[in-house]
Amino acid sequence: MSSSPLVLVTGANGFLGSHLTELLLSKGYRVRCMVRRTSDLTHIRHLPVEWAFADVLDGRGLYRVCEEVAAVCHCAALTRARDEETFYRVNAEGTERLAQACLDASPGLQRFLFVSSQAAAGPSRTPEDVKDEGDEPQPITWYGKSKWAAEKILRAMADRLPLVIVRPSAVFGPRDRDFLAYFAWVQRGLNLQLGKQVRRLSLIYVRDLVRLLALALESEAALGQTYFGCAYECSYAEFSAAVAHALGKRTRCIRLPEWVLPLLAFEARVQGWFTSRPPLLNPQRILDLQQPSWLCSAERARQELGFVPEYDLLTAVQETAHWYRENGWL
């Protein structure tokens, strides 16, 4: 890419988008942050970026947002919704609107980086099974199905669109609210585990993930490829132990029978009615948690992009715990 190219980052105010924006600025890129007028800009308000207000849901303003950009990092996505149709309208149809706007407004576009999800591929069949890019996706959740739909839409445009897809595994780090619940439980001395089965998952620290995204953005080898983004494999119990070590807490292991989850989800849904926000624990999230493993391989990213995680699990968890405490989230 030429010197100081302009990169559009959608969802730039979010957990992943804000970290990616910071990294791109540190690498000398000019960054245009696409956000909504109602977005919370706490994490990026101070950054030297261009502001662009648009929404993939209705498409308003997308052409103007995409003008003169050299590359697009599409991080914006809906991770919680009350129905499957809403997921599809935002994550699949919204992605199509953005890609078409890029093609119309920036004929010289050099890269369209789509941040998909491991959920698009679906869970592993067994704890010994590790998904790679050659496996046929079998998503099981509404979110995963909407991301896989978006991937297929983009691939159908690949003869015109300089596409790269990255599927991150579960992501944690500073500013993340989903994994905050694990830290909060441990802070109270609780190590909550679901049932007796050992469940394993792939994880990646957000600072490693944005490095991978930058590699996918810049590497010629990445063009037209799909990559899983992951760094560690561990059980939920091992992750909780790392959190306990980081927080200096001794915990009591409590195993919740699986039949308890629907009851907890119902309580969360009732609370959601009063707050008008989809709850974190819902039937889709329960389906996710009940799987024996969510494992994937980053071998292709290592071989083709030279991606090697810089952070070990304990260091990443310690940095996350420190940020939560320093910012009053714990």
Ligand SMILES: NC(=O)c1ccc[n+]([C@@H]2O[C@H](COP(=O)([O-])OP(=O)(O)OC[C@H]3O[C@@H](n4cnc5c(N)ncnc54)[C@H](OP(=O)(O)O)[C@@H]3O)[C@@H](O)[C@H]2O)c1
Contents of the next structure:
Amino acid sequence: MSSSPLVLVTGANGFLGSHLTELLLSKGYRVRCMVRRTSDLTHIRHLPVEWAFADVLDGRGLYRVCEEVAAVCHCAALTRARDEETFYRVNAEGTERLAQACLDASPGLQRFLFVSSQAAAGPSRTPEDVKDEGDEPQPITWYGKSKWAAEKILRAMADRLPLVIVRPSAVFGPRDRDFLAYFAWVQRGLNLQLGKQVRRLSLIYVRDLVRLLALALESEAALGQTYFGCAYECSYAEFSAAVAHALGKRTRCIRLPEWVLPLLAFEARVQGWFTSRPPLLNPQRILDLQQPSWLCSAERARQELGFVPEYDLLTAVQETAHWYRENGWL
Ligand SMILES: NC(=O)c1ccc[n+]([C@@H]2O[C@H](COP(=O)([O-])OP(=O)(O)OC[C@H]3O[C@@H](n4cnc5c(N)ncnc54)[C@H](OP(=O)(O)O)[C@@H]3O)[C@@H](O)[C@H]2O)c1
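Alternate state requested, the form predicted in complex with the named molecule (shown: the form predicted alone):
Full assembly next; the chain just shown is listed first.
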């Protein structure tokens, strides 16, 4: 790319989008941050970026947001919603609206990077099964189905759209509120485990993930490809142990029987009636937790993009714990 191209980052105020915006600025790109009028800008307010306000739910303003951009990193999405239709309208139809606006407004667009999710591919079929990009996606949650629907919509536009798709596994790091719950339990001395079966998951530290996204944005080889974005594989028990080590805590293992899950799902549903956003432990999340494992392969990203994580699991968890404590989240 020529010097200082303009990159549009959607969802720029979110967990991933804010880290990506910082990385792109440090690499010398000009960045246009797309946010909503209601977005909390705490993490990006101070950055030297262009601001653009739009909501992918209605097309208003999207054409102007997309004008003159060399590349787009589409991070905006719903990761929790009350019903399947809401996921679909934002994550699939909203993505289509954005892609169409980019094609209309920026004929010179060089890259459209779609941040999808491992959830689009679905879980491992067995506790040890590691999915790769060649496997036919079999999403099980509303969220995963909406991301897979978005991928298919974008693929259908790929003759006009310079598309790259990255499907991150579970992401943790500073500013993330979902993994914060794990850290908070461990801080209280609790190591909560579900059932007797060892479940494993792929993970990536947010600072590694944004480096991978930058590689996908810049690499010629990436055009038209899909990559899983993951760095480590560990069991929930190993992750809790890493957090306990980082926090300097001894924990007591409490093993919840699997039959508790439907009860928790019911309680979460009732709780959800009284909150504006579905709680972290909602029935869809419980469906995630019931799967044998969530493993995916980092091999294609390593071979084609030269992606190697810079952080080992413990260092990444330590940095995250440090940030949570420094910022009063723990
Ligand atoms: N975190 C993970 O573990 C993980 C794993 C795999 C994939 N991903 C993907 O990574 C991306 C970023 O996720 P995240 O964890 O950073 O989530 P996040 O912190 O919740 O950020 C989501 C962003 O999307 C924006 N957004 C939501 N609805 C929108 C709409 N209708 N129009 C415009 N913007 C909208 C949000 O804006 P507001 O602040 O205004 O709501 C926010 O900026 C998503 O595409 C997600 O699917 C995340």
